[in-house]
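The chain below stands alone, shown as structure tokens; this is the form predicted alone.
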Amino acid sequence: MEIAVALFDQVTALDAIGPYEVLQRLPDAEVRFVGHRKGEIRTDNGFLGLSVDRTFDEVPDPDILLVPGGIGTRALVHDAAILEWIRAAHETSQFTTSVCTGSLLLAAAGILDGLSATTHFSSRHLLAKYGAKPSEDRVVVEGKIITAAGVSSGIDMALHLAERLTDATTAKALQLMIEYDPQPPHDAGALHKVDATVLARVQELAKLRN
């Protein structure tokens, strides 16, 4: 089973690596990190480098397509190479998935027209611009398309996908293998759970990164 994870400059690392930690443990899984060209790309803050092992042309028809998000998606909604690859790969994929603003690329490629999809809360409004129906859900399933909200939700999406590909027992085993048992110190992981002061701090921190 060939799993293609798209990489590009200014990708959010956990969008790609979170699902990878789950999916690479599936029986017979072969994960390919694909992009415009082979070699290193830098993540959204520039601190971390990840490696593209295959070009888009070298992985035309993966069984599983995963498109992560990150600030780099803003330019890629106009990038013919990645959009054409998404469209072509989706035609034969068993599942087409995204994390965070990766769903904007699925939408820009035209495969979310009229479908519900999710993304990071700060970019949810942009989905409608490309013909999708924005959802506040953490994971949204539309046939063989699965979209996940921001960053950490990619792990949830991957576990859901793992169950679809195998069975519940295997998905639970994978969850235990990565000891995914979230117990954060604050219940602040969704927009509706925080007050205005937290949201203001989020905006301040985002400006510092940009």
The other form holds:
2 protein chains.
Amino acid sequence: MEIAVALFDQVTALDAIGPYEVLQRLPDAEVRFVGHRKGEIRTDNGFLGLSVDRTFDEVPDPDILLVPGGIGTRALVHDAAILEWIRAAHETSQFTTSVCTGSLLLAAAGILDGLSATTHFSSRHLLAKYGAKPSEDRVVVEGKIITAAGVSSGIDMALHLAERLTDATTAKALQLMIEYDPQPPHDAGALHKVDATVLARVQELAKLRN
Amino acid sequence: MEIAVALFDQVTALDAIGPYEVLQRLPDAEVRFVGHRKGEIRTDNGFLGLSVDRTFDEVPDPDILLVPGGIGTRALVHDAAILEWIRAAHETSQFTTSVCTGSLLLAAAGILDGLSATTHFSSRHLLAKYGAKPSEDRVVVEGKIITAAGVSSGIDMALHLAERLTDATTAKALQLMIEYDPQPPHDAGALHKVDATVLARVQELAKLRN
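Starting from the form predicted alone shown above, please give the structure in the form predicted in complex with another copy of the chain.
Below, the chain from earlier opens the complete complex, with every other chain and molecule after it.
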């Protein structure tokens, strides 16, 4: 089972690495990190380098397609190479998936027309612009397309996907292997769970990195 | 604030990337990925390449030290270079942290003697061997040392740490920015939450990748 994870400059690392850490443990998984050119790309803030091992051309028909998000997607919604790759790979994929603003690339590629999809809470309005129906759910399944909300939600999406690919026992085993027994100190992980003070802090912090 | 994340061959990517994705958003964070030599290392299964940007020598006194785990730690508990670096960096660090079997390296460096610490559920017995007191908690705080359990627990650890470094409002803002509102399909992320069938599957899956 070939799993293609798209990488590009200014990707959000956890969007890609969360699902990868679940899916790479499937018995027959071969994970390929693919991009425009082989070599290093840097994450949204530039702090981390990740390796592109295959070009899009070299992985034309993966079984699973995973498109992460990040600031880099702002330019890529106009990038013919990645959009063409998504469109073509989706034709034969078993599942086509995204995390965070990765769904904007699925939408820009035209494969979310009229379908429900999710993304990072700050970008929901953009999904509609590209013809999708924005959802506030953490994981949205539309046939073989699965989109996940912001950043960390890719872990939940991957556990759902793993269960569809195998069975509940395997999905539980994968969850235990990564000890995904979340205990965040606060219950503040969704927009409707925070107050205006927290939202103002989000805006301050986001400004520093954009 | 300089945050040093150790990288090495056969690291578990999410151990490092989970906390990185939280801490990189702190206003004054400068995250450095450090290792024996600059250049690419490969994760536990070899599927992913991550870049080491600085050598241990170049980052002798980070404010925050983060040591991830992975199969690679099995060799590194005997590696003088990384153990010396941990020992020396810990002398001046504001916080010294680990995720998963990264705590075995802290223990092997001698900085967990007699202290409570946690690690991946499968490696708790090894912590005792190096003089630490194994805990089943997800996040264990001993003064300025914070250890986290397996793989995904680094996200919770980083949120705790972020709050200590700043305030609750900022920690909540960081949690929202990565939309950490976990909704795993099952409640199977800790050893005591699964049955023998799931445990047997974990052993089968682990064998394939080790």
